[in-house]
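Next up is one chain by itself, shown in structure tokens, the form predicted on its own.
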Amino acid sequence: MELANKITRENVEIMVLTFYGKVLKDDTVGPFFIAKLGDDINNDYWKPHILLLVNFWSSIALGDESYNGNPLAPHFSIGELSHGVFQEWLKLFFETVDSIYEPEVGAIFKERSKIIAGNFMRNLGIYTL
């Protein structure tokens, strides 16, 4: 597959689907999502979540205004999130971004995801030493 040299809503959707396909197979991050949404990315719980995430990342990368929500709020009810879980999430996300986008384009997602993860950990009271 040729790496994308620009961000479009279509390749954001490919990125989100590819990423969560990896997440479901991951022993560290997967259980959190499976507990809330199940283990089939095509089920009726995952479909609206995927759309929400496509809208979220499209708003960040494209200025798309289709996302309206609070991305942090659902994380307060998850419990047992740790710095290690966020680090694994970022590792999987970076791998996915690298498989979809050219480095200069992917850097946008990587920078924003690190900032978002840091803000989430701070707001959830997850501190690193």
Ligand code: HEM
Second form
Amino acid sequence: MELANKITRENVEIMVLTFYGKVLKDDTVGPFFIAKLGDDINNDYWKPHILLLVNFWSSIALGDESYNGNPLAPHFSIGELSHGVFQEWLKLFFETVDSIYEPEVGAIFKERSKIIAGNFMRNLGIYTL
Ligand code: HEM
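Would you generate the structure of this protein in the form predicted together with this ligand, following the form predicted on its own above?
Now the complete complex, all chains and molecules, led by this one.
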């Protein structure tokens, strides 16, 4: 597939679905999501999560204000998150972004995800350099 040179809500949805497809197959990050939402991305728990995340990333990248939640909150109650789990999450996210967007376009997602992951880790008390 040709890499996208522009961010649209449609390709954000593809990016989010591709990312969680990878997450579900990953032994490090997958179990946190499976425990909360189950292992079928088409089930009734995953559907609202996917929509929330499409809104989240569209709000960041397109400024469409479709997300107005508290992104940090659920991460306090999903088990023992560690620095290593965040590293793996970022690795999968970067791989996904690179598979969909041209580098200059994907950079916005990569930069923002790194900053947010750092903020989450600081708030969770698991930040290490
Ligand atoms: C160790 C890495 C992470 C794990 C295991 C993880 C897992 C989860 C889980 C299980 C939920 C709750 C799903 C639900 O009950 O609906 C969630 C929600 C969410 N996560 Fe993460 N997450 C991680 C990192 C991140 C990062 C780095 C970001 C952003 C860059 C992020 C953004 C969000 C957002 C926006 C929500 C929805 C919040 C809301 O309810 O409004 N997560 N995450």
